[in-house]
Structure formats: C-alpha cells, structure tokens
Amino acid sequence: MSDASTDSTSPGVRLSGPLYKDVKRQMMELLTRGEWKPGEAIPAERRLSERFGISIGTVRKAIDELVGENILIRQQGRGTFVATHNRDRLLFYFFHVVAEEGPKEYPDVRLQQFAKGKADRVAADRLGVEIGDAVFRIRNLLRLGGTPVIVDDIVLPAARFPGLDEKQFRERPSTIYNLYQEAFGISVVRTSERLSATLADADSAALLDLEKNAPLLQIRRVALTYNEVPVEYRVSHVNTMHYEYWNELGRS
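Any chance you could show this chain by itself in the form predicted on its own?
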C-alpha cells in the first residue's frame, strides 16, 4: 500500500508538504460536508488508511493534529469522536475570564438585545461578507458570582443562520456555540482573539455598574469553523477590577 493520496474525497490535486497534512485536509472536508457529525465516532484508523490508500501511521499523524486542535476527541477504549459543544467545552476552551486567583466558573448569560441589521466595514471584514449584508446583532451581559463582569456584542452573518430569531436564541437549551452546532450545523473549532485596553462608554458602564470611562479590557474575537471559515465576530468588554483574562495555551 503506497502513501499516495488517491481518495475520491480529495478535490483532485495533491498539495505539497507532508502527506499527513493532505490527509488532514481531506478529513476536514469530510467534517465540513457533514459526513462525520458532532458526537459521532470517526472510522477506525485501519479503515481510514484503506479509504485514503495510505499507511496507518500517516492517518494517525493527521488524527493527532485534529485532536490537538480539539476538533476530534479521543476517548480511552471507545475511539475518536467529533467534538461537540457543551458547558464544559465552553468553560475550558472558549471562556477565559476568571476571578483573581479563583477557579473558572460558568457565566450567567442574560440577553440584552437581539436585532437584525447590516454589516458595517469592520464586521464585513471580520466575517468575510460584503458591507451591507444582513447580520444579526446580539448583546449579552455575563455575570460571575452574581456580579456583572462582561458585555458581549456579537455579530452573525444572517446567511449562515437562516431563521434564527430572538426566541430561539434566548431559549437555547445549552451554550451559544451548541446552538450554532445543533440548529445550524456550524461547529466552532477555534477562535482568534485580540486584546486591548479601552474605556467604558455610557451603555457598557451602565450594564457593568461602573462610571463612564472606567478602564475595561476589550477582547475582539473571530470564531471559525472548519477550514478557517469565520462565523461569528464578537467584541467583549470586561471589568477587570476583580477579574482577569486567563488562557492556558496548548491545553487539550
């Protein structure tokens, strides 16, 4: 059996670089197309090696990278599964604000605003859409231990979330990313964040029980699904008086 990439799932052109990277790309295509759904086990390594016409070792290296990126999850004695979004996954991989010297806790999220609008230049650039395209604009207030700590402003491209309305968003049974996954087939697999210092405007100050122009941490986040496709742009304003940003890089 040779390590040539001949599987029909390939777009047809073998990319340069290590073969396992090409196998990883093909597996990402299968995930994108929904052949392997969240929570389902992927085929065993031997079956994948036969499907792609490559060695088990090459398949394993591709899977290792997907596991390292938290796209796939290995379960001892059970196999390898497509990651799903739940409260624990949110807390450990996507939520990074904690009390000073305190443990992580799940935030109490309260919807403040849900509206339809048009993408401005910044949102269009971050989401890869055109200026003026339809978007949903959502504002949440997040409390930790009963204290208002974070104001989240979320922009979603309406074309990717057809039919989303305030009732569905407000009454979601689990996390926001779980809603994306379960209702719209969109899995957030990673985020890109930029942090900066800013001052509270009147609206944020009122929600966070602060004086206007109080110092805040601003986090600009783009959430991406498979193949680096942006699906959400979020700007968070955090009161860091008794809270801090904590991210353990490389945690799996």
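Now that the form predicted on its own has been shown, please provide the structure of the form predicted in complex with the DNA.
Nothing else is written out below except the one chain.
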C-alpha cells in the first residue's frame, strides 16, 4: 500500500509536487483508459484511500478538483459517479442560447445534411489534424419555441468516429455529446467559443426564415475532451431576434 510505483492502478511514477495532484492524474488515466466508465460509480473514498495508501482527505482533494471540472459528480449517500452527457447537463453547461424572457428551452434538433469530406485549413487547425484528413460534415437546424433559430455546421475528425453514419444522428435518443460518449467513448468536458456578428448568407437565411443579410450571431466552437484534446469543430449561426446568447463572467 505504500509504494505507489508497484501498484497496478498507478502506472505513472510519482515525480514531484502535491500528492493529491498525482492522485488526480492517476484517476484521469483510469478515466481515459475507460476503466471507469461514464455513469458508473467510482470506488468509495475510503476504498480509494486504502488502495492508494493515503489519507481520505487527500483522496477527497483530488476528487474535489475533478468534480470542479465536471468530470466526476458527487451524490451524498450514493457515491461518486463519472459524469454523463444528458439533456440537463447540455442545457446547463453547453447551450447558452436563451429566450429574452422565460425559462431555458431544450432545442428541437433536425438533421439537414450528413456527408464525408476532407478537412480544410481552418478545421484541420482547430481539430489538430492534417489538411485533407477525412472528416464528417453535419448540418443541423435547431428550433426553439417552434421556430428555427440556429444552424449548426459540425466537423468531426473521422479517425475518432469510426463507423459514424447518418442513422446514428437521426436515431439519437439524447444529445449529440451523449452520442459521442455512448458510441465512441468520447466525453466532451469543455468547449472554447469565439463569437462575432455576421450577415446571413442565402443558405442560412432560407433555413432560418430570414431575409438575406439579416444580422446573425456566429459562434465558432471547439469541443475538447480529457487533457484538452479537440474532438469537434462547430460553426453556429443564431438568429438573435427573439433569443440571445447568455453568459456569466467572474464565477471562476
């Protein structure tokens, strides 16, 4: 219990710095390797403290950080679970388009296009692949309150989504990120977005039931999984006539 370097759960070597950071890193490896799967409970804190041969408080500190990054979820009396992508999580963390007044709505997603293609310069750069590498291109139209509000153009690196087909997108029971997680073991943990104002092109205008050159909010998003690895590039165009992009600053 004392020598971590001979423990099967600790493939890495204890290098330096705080012990709880090392424990956190080891837990991340278990997650990345899929030994702890989304939706499952991880071992109890007491058990982990015994396994790692450390104090329970140190285990808690490691878990605290993973909970803070929305990778684990604590539930008093039940256990600590690996986070899954459900509707509520999407709505709470990743979907920031809201009505001017009233509660948050979940969008009605309709697939418009599904195609295989090659990565252009921008997508390759954002996804960390080579120009010309195989990608999937998906276009979705999102409705809120019954009217079309958002056009999503998604680019996925084909190498990470082997066998992805249109059917999976149509039959998706929950969110898109849930599909990535369930079917391909890819958990989106964080996204980075860049927003700008543009004018509607003919395509977007038609889909969103607007005049050409109407003002649209453009969102360019990169979705990242564990260890900051990019897995999706998405360009959204939002009609902000009745909906807006909501954001809070200074929370962390």
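What we label the rigid core is the largest C-alpha set whose atoms superpose within 1.5 Å from one form to the other. What you see is a predicted model; the values in this text were computed from it and never measured. Numbering follows the first chain given and starts at 1.
Superposition of the core reveals a Cα shift of less than 2 Å for Ala223 between the two forms.
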